[in-house]
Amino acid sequence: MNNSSYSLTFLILALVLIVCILANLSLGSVAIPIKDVIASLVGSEVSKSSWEYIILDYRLPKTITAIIAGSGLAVSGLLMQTLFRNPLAGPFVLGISSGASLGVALYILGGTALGLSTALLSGKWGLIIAASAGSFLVLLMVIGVATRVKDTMALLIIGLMVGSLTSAVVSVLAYFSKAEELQRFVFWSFGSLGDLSWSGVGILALCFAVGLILSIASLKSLDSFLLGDAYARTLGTRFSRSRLLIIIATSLLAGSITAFAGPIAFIGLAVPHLIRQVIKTTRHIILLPAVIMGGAILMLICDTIAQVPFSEFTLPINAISAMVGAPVVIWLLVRKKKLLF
């Protein structure tokens, strides 16, 4: 594939992305005419002040969160698949989401199950701090292990084991908790993109930007990682340092997104595969921007469906992403009869 056909693909992706953003902003539980949506965005007169509020302070932050979450998870999925040279890897293989779950479980369920006082953390940021602290601790553990263990595959297994361990602790906590607390925890684990304040979106965007810069800095080493650990070393890539950089980027992206939006499965695993079906290259300089756009598009579509336009119920985003995405991946693989990796 030559460069001009890449630019065509990118043009199509960009157009789809813009359509998805507009659709996401226009559809929701409250039916708002498209002219009022646009009026709110450009700052002119809107028929109802509540509509303006809904568009600018509810839907717009939600759309931005969806873009960040989709792109961020997809990028960390790509990084992990390359690092581990394993098509089954995703953003959470290092145990980041289980770490966040553990933090939130201790915060919500710990009061009853362990008699812990979480009063110190009460207030609007308590849950986010608990989730961040959980994933940060797991991250520290993984980095500690990564500097000792030379084999990348061993790191993958260790990540999975950490995940099992934390989910076991969460199960024990859940077993002894009250129904209401359990319900709160379950609702957190459903994931949700909405209801973030602008300051929340700001912090999320900052983490996303740093994670992305680290990923861009790793572009060259990522290409060499695909050839294998040993080969990467011979190519002169500073192996341990690059590996650490990739792990930090992933953790920052997936950890901050999980802290703010809850665990969102599937996107990170599926988007890199979807993109590789469309763009047949192993060069990360092409893959990375495509994955960023693809993740945002898929997440926006899922969120629009999860809002079930014009009804009072919203569906859990965590379930929708898999429900929408999995058949697409299966269909693509069956059609192409082979995995491009």
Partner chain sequence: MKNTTLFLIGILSLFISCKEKSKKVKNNESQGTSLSIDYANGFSIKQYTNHTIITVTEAFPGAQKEFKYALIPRDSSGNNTDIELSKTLEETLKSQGVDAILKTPLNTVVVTSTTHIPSLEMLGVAKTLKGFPNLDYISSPLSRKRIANKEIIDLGQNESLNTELTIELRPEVIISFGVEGENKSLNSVERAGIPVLYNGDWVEKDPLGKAEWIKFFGALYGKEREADSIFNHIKTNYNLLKEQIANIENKPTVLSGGMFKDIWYLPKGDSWQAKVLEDAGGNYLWSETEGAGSIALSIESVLEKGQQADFWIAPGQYTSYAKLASDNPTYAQFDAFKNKKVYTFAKYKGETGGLLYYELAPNRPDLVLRDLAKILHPEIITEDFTFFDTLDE
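The term rigid core refers to the maximal set of C-alpha atoms that superpose within 1.5 Å between the two forms. Since we're looking at a predicted model, the values are computed, not measured. Positions refer to the first chain, counted from 1. Compared with the form predicted alone:
Taking the rigid core as fixed, one finds a CA shift for residue 55 smaller than 2 Å between these two forms. Once the cores line up, the CA of residue 46 ends up 2 angstroms or more apart between these two forms.
Starting from the form predicted together with its partner chain shown above, please give the structure in the form predicted alone.
Chain only, nothing else included.
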């Protein structure tokens, strides 16, 4: 593809993203006309004052959270698939999501199983802090292992083992917990994009920005990793430093998103593959912005479906992301015979 083809593809992605944003803001239990959505965003007069409140105080923070979560998970998936040169690698192969789940499990379920009290750290922020602490502890462990283990595949296996270990601890905690505590943990595991205030969105956006800057700083290293570890070293890539930078970027993105929105599967795994079907290049300077836009689009579509327009029901975003995305990847595999990588 030449530069004009890339420009056309990015233009189409941008237009689809704008349409998805407007649809996400417009649809829900209360249907709001697009013209009133735009009027609210630009500060003009809206037909009903309640619509302006719904858009600015509830739907807009949720839409921005969806954009950040989709983009961040998609970028994390791209980084992991390139680092491990494995098309099945996703943002959670390092155990970051499992660490967040363990932190929340200790917070919610530990009160009964370990005789701990959560009275000092109650509410939504308690969940966020517990998930962040779990992700951060796993991050520290992964960084420590990464500085000692030189084999990238060994690091991948260690990450999977960390995930299995934390899942086992969560299962033990769940076994000894009360029914209401177990229900609360299960609801957290469904994932949610609509529980954040503007201050929460601001903190999440800051974590996303730092992770994205580190990802951009790794673009040249990512291109060289696709050629193999030995060849990357001959090109002058500082292998250990670059690998550590990519791991920190992924941990920041996936860890913060899991802490604020819960575990959201599939987006990080599928979006890089979907984008590679549209943009056939291995240059990460082109793939990265396309993956950012693709992740945001897919997450907005999933969230719009999860809202169940014109009804009072809201479905788990974690389930919808898999139900919408998995058939798409299966169709691509059947049509293309193999994933481009």
